[in-house]
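In structure tokens, one chain follows: the form predicted on its own.
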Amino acid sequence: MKPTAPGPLLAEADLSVDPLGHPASALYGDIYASRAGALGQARAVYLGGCGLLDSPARWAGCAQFTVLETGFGLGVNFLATWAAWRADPQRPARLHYVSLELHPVRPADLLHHTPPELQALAAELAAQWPLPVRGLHPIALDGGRVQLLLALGDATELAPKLRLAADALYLDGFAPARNPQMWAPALLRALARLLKPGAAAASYTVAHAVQNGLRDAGFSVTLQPGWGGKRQRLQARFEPLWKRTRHTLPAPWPATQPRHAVIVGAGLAGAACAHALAQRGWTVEVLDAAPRVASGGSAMPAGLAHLQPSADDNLLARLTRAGMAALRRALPPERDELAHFTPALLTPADALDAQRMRDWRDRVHLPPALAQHIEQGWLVDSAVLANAALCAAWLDSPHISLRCHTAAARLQHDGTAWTVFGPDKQPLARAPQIILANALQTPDLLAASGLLPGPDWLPLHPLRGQAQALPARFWPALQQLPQPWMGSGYVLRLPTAAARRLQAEAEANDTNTKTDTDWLLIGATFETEARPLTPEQAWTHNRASLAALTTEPPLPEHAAALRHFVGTRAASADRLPYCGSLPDLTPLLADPQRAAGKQLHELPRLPGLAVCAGLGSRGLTLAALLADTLAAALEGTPLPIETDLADALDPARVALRRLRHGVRQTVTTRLDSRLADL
């Protein structure tokens, strides 16, 4: 019988104190650091062993520097590295720190056991400490200049799913005799694939098995005088004799290229991408064919971002968890007007949905802040957001210029940069990096540019939707609704920015309109473009979808105040977005049989061309996460999601499937022909 995959909820560290007062793990029977002092050990063994206390330090002159660590523990190594970075006038502009941890400590324990010199840094970290849930948890510190990526879970499972290029490696698991899995040869090889050639490594342990495992993984190993009463410590340098073939390290953005991007599309996806790049210092031009931002699928006054549970913790469940965390990180300071964070109540939409939710009771194990079962259904982490106001806030940056009424018709690359042409064949913008976030127009633009054989090589389908906004006073049964509700339909209370905009429009049309600050959004239909509903039909449908919530109708005079909204979502065939660089199909189509045998990471890519589209009805939940993922890929920094999630979003997946299907069809036809001859 196949073993059940572990659930996402992790057991936190069972911290105890040894007889001398040193923090220890009861599970592993080992202390967290040398009894001579955790900070001294961090500086002497790890920072000193990797050359970060040298003069100049190994990171001097670097634009960015990445440390990879096994065993975050109480975080002293990280805090000491952060402190050393802050104290060094030759420090890199950005410090990235990636740490693997199976049993995270509680933030109170982290603060309690942090050395006094590092307390201020520990407090900043503890304020953003994540829940103990498997996966990658990015944390931005020191104004975003220090990026901590906590990889929570089994290191042997997570390390192969990381994508980064580390300059230094801290090997700091519990002692090999206590926790041998953290020193296994397979894990050391997986870690080696995440290092740049020449990367330094350091460890407190000098066990022969560890030395041999490191040598087999491509390290040269030396032993140095120990610290804190220990006779020796280990230093190593990654000097592989083999050439990388299957695993290519992410490369930083070329120093010779300007950090300049053109984004086509000013909806949620485009605005999120522009914000993510501007936060990293890029100059961004945003073009949109519509007269204003947040048109198309982003045209509703508000929407619901929410976590999607699943019994098997599938791709969508993991993506939406990461998406909600990324959304919180990406919100601007005026978030209270843009977003209302409160658990949403999910109730079954039909019998199949009811069965699925019953299955969740025994198999969904998450902290209550993320998902919990109650009598009426499930409460899940969610936020109601004002679409247009959020897009405008993301685009409000001195690094971003916006041009509406500007349609892109064709792209052309001259070997150095891309030029975007309008319908009149006149150039609109030019940059080394283009991001297509124009939803349904994306496949047509690529096909018109000769970059796809046809739009069906990146298929997107329109899903038309209608919703209605109504002042809450006109529906007394819903006026005191405690949280967003989703079943066969939805009801959301609009955030302040969206309600204010609706009220202003209502007053502009009728000066006698009563001032309303409390509005409800009720929706939404799923229609085809070929068979759209009238506004009256859509309202009838949306009202009927609330039958499980209330059978009491709105007040008769509601009709005059009702506002109708239409948006067209763009969805892929597998309902997962496209996020990543576009494949170069010219060499692939020239030899489809060879191309069909490749993996996604082996496919050639069009330089400087990426896509972020097909978010469907999950634009608010996923836009910030996709933008962070795309920005990390462009800059060669640690990817904020696991590689299996990135592969599931890769726009090249469609081309690879088509190539493989074509090869299978060709082989089948040939076999059938030979059998007929026999």
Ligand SMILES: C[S@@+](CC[C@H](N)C(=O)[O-])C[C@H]1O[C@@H](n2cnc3c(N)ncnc32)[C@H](O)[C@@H]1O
Contents of the next structure:
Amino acid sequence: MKPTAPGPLLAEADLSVDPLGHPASALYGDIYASRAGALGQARAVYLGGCGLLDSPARWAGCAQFTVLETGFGLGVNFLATWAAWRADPQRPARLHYVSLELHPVRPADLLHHTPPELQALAAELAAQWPLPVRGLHPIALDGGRVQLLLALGDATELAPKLRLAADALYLDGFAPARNPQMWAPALLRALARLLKPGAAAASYTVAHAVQNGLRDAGFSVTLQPGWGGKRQRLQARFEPLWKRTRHTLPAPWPATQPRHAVIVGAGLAGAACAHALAQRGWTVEVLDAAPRVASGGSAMPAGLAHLQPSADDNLLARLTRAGMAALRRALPPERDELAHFTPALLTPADALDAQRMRDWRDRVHLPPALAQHIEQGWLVDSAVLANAALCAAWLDSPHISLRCHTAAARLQHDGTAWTVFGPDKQPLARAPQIILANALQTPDLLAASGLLPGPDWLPLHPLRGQAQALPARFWPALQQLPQPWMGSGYVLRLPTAAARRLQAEAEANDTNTKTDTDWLLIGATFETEARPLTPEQAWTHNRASLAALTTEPPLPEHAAALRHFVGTRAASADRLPYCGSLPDLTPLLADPQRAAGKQLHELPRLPGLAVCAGLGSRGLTLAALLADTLAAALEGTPLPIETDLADALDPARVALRRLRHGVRQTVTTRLDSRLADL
Ligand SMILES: Cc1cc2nc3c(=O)[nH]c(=O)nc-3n(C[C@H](O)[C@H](O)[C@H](O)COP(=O)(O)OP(=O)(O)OC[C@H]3O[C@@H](n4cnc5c(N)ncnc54)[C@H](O)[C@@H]3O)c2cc1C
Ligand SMILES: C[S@@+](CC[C@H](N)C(=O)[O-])C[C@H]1O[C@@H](n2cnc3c(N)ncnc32)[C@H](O)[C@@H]1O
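Structure of the form predicted in complex with the ligand (previous: the form predicted on its own):
Let's see the whole complex now, leading with the same chain.
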């Protein structure tokens, strides 16, 4: 086993050049590609071996084509595939390329070693090169038509956590004798689970162990004349003699169905989902009961999206890291007024938090751009976002139509599509795909439609919250705040779009803040519906929470300038959102014993019905990631998050837990009565 850095931070490639100038790895004692030329090898062994240079090429006529690779290395195989795709008039509309890599190279090395004819493509890739951090890193290239998913980490550990259906497999680890773990039978089996039947595979190595491993994993293997002085190369086809039972492959959206969705809810979740689908060419109707977008939990002028470190790189840490990256990808370009990316200062909220943050010092290993310990606390990757303007920007597309004042009361499926009915029982909209992004109301809407036995099968709890906005000049001690702060409360400077909105409202009401362009947002309370705070109580609370930051109070005349905001968060019991398709409970409830023994991915789902709700107090951090994940799941394209993260978000997790709990209780009751009979 080769050494890696502790935690999510990966050791980058220790690239050197051999005496002939070929890139090599001292760690593995091997070169990155044939000495006869990396591009020649890529074309002859990988593209050629998988039929991508045939006429017509293997991908001709496909809507999308997916390549899976072990060992991204210097990306020559990828760049050559991308170039071949560009050159082919019969290319698929989209090329997906998923590559596993444990020691990513530095972008400068990538550019340095790229063959001249691929330089332009390499430059586009290098501009988006991710930090060397474990996890999945989606990169959109060529106007989004080429989607690279870099899976950074040990292939053995990551391959079982991928979800995709590949058409071709490039096997390109360092030589099996020097790096046997890249060719281990278990890894080859894990890769085979990600392939469509009939998928092509290729490799430069013809080592017997690899041939045998591939045959055992369901491939038929042939040896072809080699390239660049090698006698032979390997070509294979995935033709298993057995039928897949437990693992179903993601399927593309059916060509017979229009790519049309109705989304209920125009908060951050609904707007992000609409944007993600519209970007993939869907038409989307968004319905919201409220008079305007961002009205429910999203009704704050702004909020903080931020990475949440953890000592053990837990689910939340991984989700928020992926969330920040997804947010950057989803933000419309050149709209700086919507978002202000700047590290936020995290300081402990209480003694427990202080202990936790001390633990991070020894155990959180991330690049400084993501998390860095400083004297006052932790600086973490973050962005301040203007909620309403962001929702409006996400919904601003010719593919999206928005209808406010439109409440959904019931859903009904007629075998082909869903119809959404209003409270007056009139049909509002119809589509083959529905996404429920209506936060707290989601479980009730499902229960009213007979799709859940009751709202507690997808429980969401209300967490009321209040925050206040104040022109910065009224609080001189905070006016020069260098970055957003989060501790027992938070204070952040409003992005331009949010400040402009407050200023416009002040102008309309002719108040003394009508010329203020610099506003602070101070928050936030956590209240139960049963014990709501008055705006004054909420301000007292939020103001007090800034004690760690300053003992100087705001100027006495601030009260008249204060703006109060209230919203209600929707939180699940485990504080993770619900994102994914809904389980079909009818067959599950008919045989709970059998259902309880199933895994999440084995549960039947309601066709065309998904949720994106329960974002709790992390809607800004997670909305874009959840939308991306949902869109990939609907389209059957590679999932941008690992399957353990997807499972943690799966709305079916509650139903499965309930079914298992019910079965356990029945067994216990039966056992108790038997024991009583003895
Ligand atoms: C005080 C406060 C501060 C916060 N600060 C932050 C922060 O700093 N960072 C962060 O990440 N998160 C923060 N949050 C949380 C974040 O705002 C939420 O997670 C996010 O807004 C949830 O978005 P959503 O789209 O899921 O729900 P919502 O914004 O509640 O949207 C749901 C929408 O569905 C509509 N709807 C409901 N029922 C129906 C129906 N039957 N038919 C049609 N439409 C319907 C509603 O009108 C609403 O517009 C904060 C929340 C509060 C309250
Ligand atoms: C031969 S190079 C790949 C060349 C690459 N396909 C190209 O076109 O440039 C092998 C790569 O496998 C990576 N690798 C080695 N062991 C690995 C492992 N266990 N998991 C993931 N990647 C690994 C190495 O870091 C190296 O980048």
